[in-house]
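Presented as structure tokens, the chain that follows is alone, the form predicted on its own.
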Amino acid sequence: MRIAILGTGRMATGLGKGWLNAGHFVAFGSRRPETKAAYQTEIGADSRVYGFEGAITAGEVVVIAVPYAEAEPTAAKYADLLRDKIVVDITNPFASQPTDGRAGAELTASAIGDGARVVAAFKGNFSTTLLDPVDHTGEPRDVLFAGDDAEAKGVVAGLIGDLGFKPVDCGPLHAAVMLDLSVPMLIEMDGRLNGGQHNSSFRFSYSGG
């Protein structure tokens, strides 16, 4: 697939490497693109840097890496671009969570409008674990999500196994609000009973398997 991931960071990074070494294209998203020749260089000659409207229109699946409190901002600005394209928002609000009870992926969706197609992933995982998705036991990793496009969480999950993690479906995007709020604590308990090592992650374990 074709997929633009908005942001630079360490978690839009190892996404992008991720999806590169599974055989996708990754059109990375810079508002600065000029000033990206080192990060073009580290990425790779399979992928390219754009800015955001160049990358959005090169992806068929984008991917919000940005800071939280710039993902509604650039969701409304680029909404005719964003309409109707599968749109992961990987943000955590943290202290900036919505006070109406709202998940902050359903903020992004608010600002798409009509035909938003967004989904809510990878809130729990950390950016060191992103390329190594197998955990001490042997066994891959969870990536929790949420959206309310059957067709389009099919595709997120396909990402998901893609990079070598367990997708796992948390139902409609209002559920994202959970998702949201548990990232405070992932990063608590991995601080208090992992040392801080950020390569833990939350595992869902059901009788089906």
Ligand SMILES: NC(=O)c1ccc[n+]([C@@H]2O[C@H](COP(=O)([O-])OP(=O)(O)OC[C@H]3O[C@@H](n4cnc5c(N)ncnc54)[C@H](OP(=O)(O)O)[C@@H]3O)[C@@H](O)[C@H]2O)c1
Given for the second form:
Amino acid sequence: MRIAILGTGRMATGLGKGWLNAGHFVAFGSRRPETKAAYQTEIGADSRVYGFEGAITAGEVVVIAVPYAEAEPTAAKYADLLRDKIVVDITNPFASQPTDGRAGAELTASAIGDGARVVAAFKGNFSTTLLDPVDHTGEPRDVLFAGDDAEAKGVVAGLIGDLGFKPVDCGPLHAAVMLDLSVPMLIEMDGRLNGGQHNSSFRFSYSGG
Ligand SMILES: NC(=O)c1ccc[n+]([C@@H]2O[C@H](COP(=O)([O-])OP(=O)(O)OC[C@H]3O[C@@H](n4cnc5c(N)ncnc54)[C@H](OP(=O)(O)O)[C@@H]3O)[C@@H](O)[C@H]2O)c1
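Now show me the form predicted together with the named molecule; what you just gave was the form predicted on its own.
So here's everything in the complex, that chain up top.
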């Protein structure tokens, strides 16, 4: 697939390298692509760094991997370009969790407007684990995801599997509230039980799953 990733930080780089390894084309979006020559060298000639508009245009799937505060404004600014695309919102609100009961990804979907195909995913996956999808027990780590568009969710589940993770469907986009709220718990537990190494992850065990 052609995947656009908005951002060139830790999450963007881990996801992008994983999908490049799996044979996808990745277009990274940067605020200042002209300053990214070294980054372009790091990610290799099979992918390219564009501005946001160029990356979105190049992708069938668009991953929003910018700071949470930038997610909604970015979705609003590029709404016309994002409307027909599958949009993966990985941003974590933390203290900026919407106070009206919505998930951060629901604000992203509202900013895109009618026809938005937003899937929330990767919120509870430390960037340091993205190229290490199998944990110390030999089992794949979970990637929890939520969304309202069944076809979009199927595509995202496939992309999660291509990275070597186990996709876990958590329900409609509104269920992304619990994904948002689970991240502080993960970080707290990683600190208490794992010395803050950021290589811990969720694995949800259930009958049939
Ligand atoms: N780190 C994790 O383990 C983790 C795990 C799950 C989810 N997340 C979420 O994933 C998103 C990205 O996290 P990250 O750790 O990859 O962040 P990061 O390393 O700081 O990278 C964020 C990237 O966003 C771009 N950006 C666009 N607007 C920006 C702005 N106003 N200020 C700063 N950067 C801006 C930058 O790329 P350019 O400079 O090229 O424009 C930057 O490289 C966040 O929303 C975070 O909550 C992070």
